[in-house]
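The form predicted on its own is given below as one chain in structure tokens.
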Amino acid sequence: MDAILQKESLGRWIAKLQERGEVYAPEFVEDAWEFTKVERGASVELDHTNTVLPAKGFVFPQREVLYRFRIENGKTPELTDTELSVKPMVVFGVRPCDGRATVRNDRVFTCGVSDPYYQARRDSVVFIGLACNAPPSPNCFCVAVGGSPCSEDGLDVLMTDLDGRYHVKALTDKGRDVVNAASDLFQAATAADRNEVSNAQVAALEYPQRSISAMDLVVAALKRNFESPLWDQLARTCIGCGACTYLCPTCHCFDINDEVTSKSPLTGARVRTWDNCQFPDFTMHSSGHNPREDTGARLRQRICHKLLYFVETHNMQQCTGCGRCITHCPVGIDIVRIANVMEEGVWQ
């Protein structure tokens, strides 16, 4: 199902969807693009670069209450489940790299054993993607990891900017539903429109991106160099801030803690929060032993998880080439450069 939406009708489409739930879109706030809630009547311009934070927070929030507890002497402990009913949400402007990240996060949270908290949000959110007519960042490398500036993976709708109008392609039942909610705003796409989309996609692929010279050899290179001193050299400048993982659309490690609000009776909440493999205490044992005691070991874990372990387990890289970890690393650690170094075995 595809159609054409004039750009001046975007606000009316959003208004229709706001009657059904919350709508989010990229907004330039304090020198950065972020997904923010669209207030009624607010203008939305989908001319953003990539957002600093990815869209994964809509399905895997940074902090989440799993249940609440109350323990009183002489009484049976009370556990109260968190209400899993999540408000319907529509997110505009999701870049294809973040869409492909959703496919990978689905593998983690819904294959085998389904995480009910993740699944509830996944069922309630509609991701409306925007194809990249040009790379939104100089550090984009989606093509190197099997993606595309116009990938449809993980999205419910893909929009393509055709200069003054959007080609809107519904990809899932949820996508068709949000398009049909404002069907009077759309015109049928013609063969000429589809040809224009095809040309835009070809042009997008011709834009230069960062490249990994021999991606098919990286798995073997990482195995070969597991004990290499290169890791310590590559991580020498790392300050362990964790920005690379917090901003990654596919990083999904979490910790679970009890937040106590009263000691008598004992009350509080069991809370899940994002964790970070670049922090020294991430793998710290209660004995004091830490199997990843230095920055080199922790960097190796992050890179191998992305480009080796996930490939072996799921037959796909756990990296979608958004480039956020490169752009926002304060000391210039670069996953593309590391992949190339590992394959070549030389760091200069």
Given for the second form:
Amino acid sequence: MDAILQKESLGRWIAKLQERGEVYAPEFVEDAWEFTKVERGASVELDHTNTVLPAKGFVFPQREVLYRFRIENGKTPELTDTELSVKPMVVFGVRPCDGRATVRNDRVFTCGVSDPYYQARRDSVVFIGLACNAPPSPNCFCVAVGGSPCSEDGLDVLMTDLDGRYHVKALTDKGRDVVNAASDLFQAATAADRNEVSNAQVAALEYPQRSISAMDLVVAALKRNFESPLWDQLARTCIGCGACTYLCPTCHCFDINDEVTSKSPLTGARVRTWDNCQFPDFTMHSSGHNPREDTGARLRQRICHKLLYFVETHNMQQCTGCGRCITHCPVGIDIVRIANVMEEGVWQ
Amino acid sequence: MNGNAYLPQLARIIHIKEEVPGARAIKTFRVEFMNGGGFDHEPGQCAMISVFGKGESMISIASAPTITDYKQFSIMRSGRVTTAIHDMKVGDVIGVRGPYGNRFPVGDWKGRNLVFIGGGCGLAPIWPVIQTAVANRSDFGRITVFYGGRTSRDIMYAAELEKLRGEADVYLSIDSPEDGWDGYCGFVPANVMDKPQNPHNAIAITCGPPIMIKFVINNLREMGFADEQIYTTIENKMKCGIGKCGRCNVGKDYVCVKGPVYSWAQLKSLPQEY
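Having displayed the form predicted on its own, please output the structure of the form predicted in complex with the partner chain.
Next comes the full complex, this chain leading.
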């Protein structure tokens, strides 16, 4: 199902959706783009490149209460399960790299034992994507990891900017629902419109992106170089800040801790928070033994998880080429460069 | 929320035994599920133990699967959660969720000789296997148990091991000589080398500190054990237990799901990050 929305009607579509729940869209706040809640009547212009934080927080928040506990002195603990009622939520302006990240996060959180918190949010959130048909950011490499600037994967709707109007393609039931909610705002898409979308997609692929010279050989290269001294060289500048993983749309590692609010009676919550494989204590046993003792081993873990282990398990890279980990690394560690170095076996 | 995989069941501590005193204290806790809860487990599986207000730790289930009245955990005091458990008394309530992980394929070992090699707290994960083998004694050939602690005071399950002598050959060791010790003096791998085991039709199961496992495996291979005949467990740091939190991975495997039990043939194909 596809349709045309005039750009001046975007605000009215958002207003219609706000009658049902919250709407989020990218906003330039201080010095960076971020997803913010759209206030009623506020104007939204979808002209961002990409947000600093990915869209994963809508389905996997940075902090989440798993349950609460209360223990009166000497009595049986009372555990209160989280009543997770996620409000219907629509997120505009999700770039295709973050859409493809959702496909990967689904694999992690819904395969095997399903994660009830992720699942509840995933069922409630509608991701409205925006194809990238303007020149990419300097560190974009979605094509190198099998994606495209116009990928529909993991999105409920894909919008394509056609100069004055949007082509709006609903991809899922949730997507059709949000379009149907404001059907009077949309016009039928014509063959000419669709032709224009195709041309825009072709043009989008013409923009040069960063490239990985032989992605199909990277799996073998990472296996071959597991013990290579290259890792220590590549990680020499790493300060272990973890920006790469916090900003990554597919990084999903988390910690679980108890937050105590009162000692007597003992009350508190078991809470999960994003965690980070670049931190030394991430893998440290209580004995002090640490399977990944140095920054080289930890960098290797991050790169191998994305470009080797996830491929072995799920037959896809756990990287969608958004480039955030490169752009925001304070010391210039660069996954694209590392992939190329591994394949070539040399680093200058 | 239905099916909240993170919510533990409540279990009451019904018995505490001090196995080992001192800085590396080990206590064995028997817990009984409350409110009609509980779960079945297989030898080798683990459970996530909660002390509310402190957190969770993954602990191997040390009781035999046939015991349904309680579950037993032998816990070394090592960090925040295990210290809190060590401070608990009979009657106190903890949380337990599980079972997690795979199991020792005991059913595949019928008719074979079993060689168990444990060190320190590493007797606990293989204890349910020993119990299962002894309970079905006629299904197996010779059963041999090597176990060592740093000193005689570090020997856990001391009384149970003595009782085991009727069913199995038991070889105990301590690191350095002590008055009154009539067992072996030296490290566990050396004790094994001192009493060479015939690899023919045998399975070796080893668990203990990573460094001990490494030397034991080397020694077993020197005796002629094939990689497929050697089993061990790895227990990386874990938080979720269900393959989501990303903490315990070794290569592509999440140990909480694919492990903790591996044959050396399987384990040596993974990166040595454990």
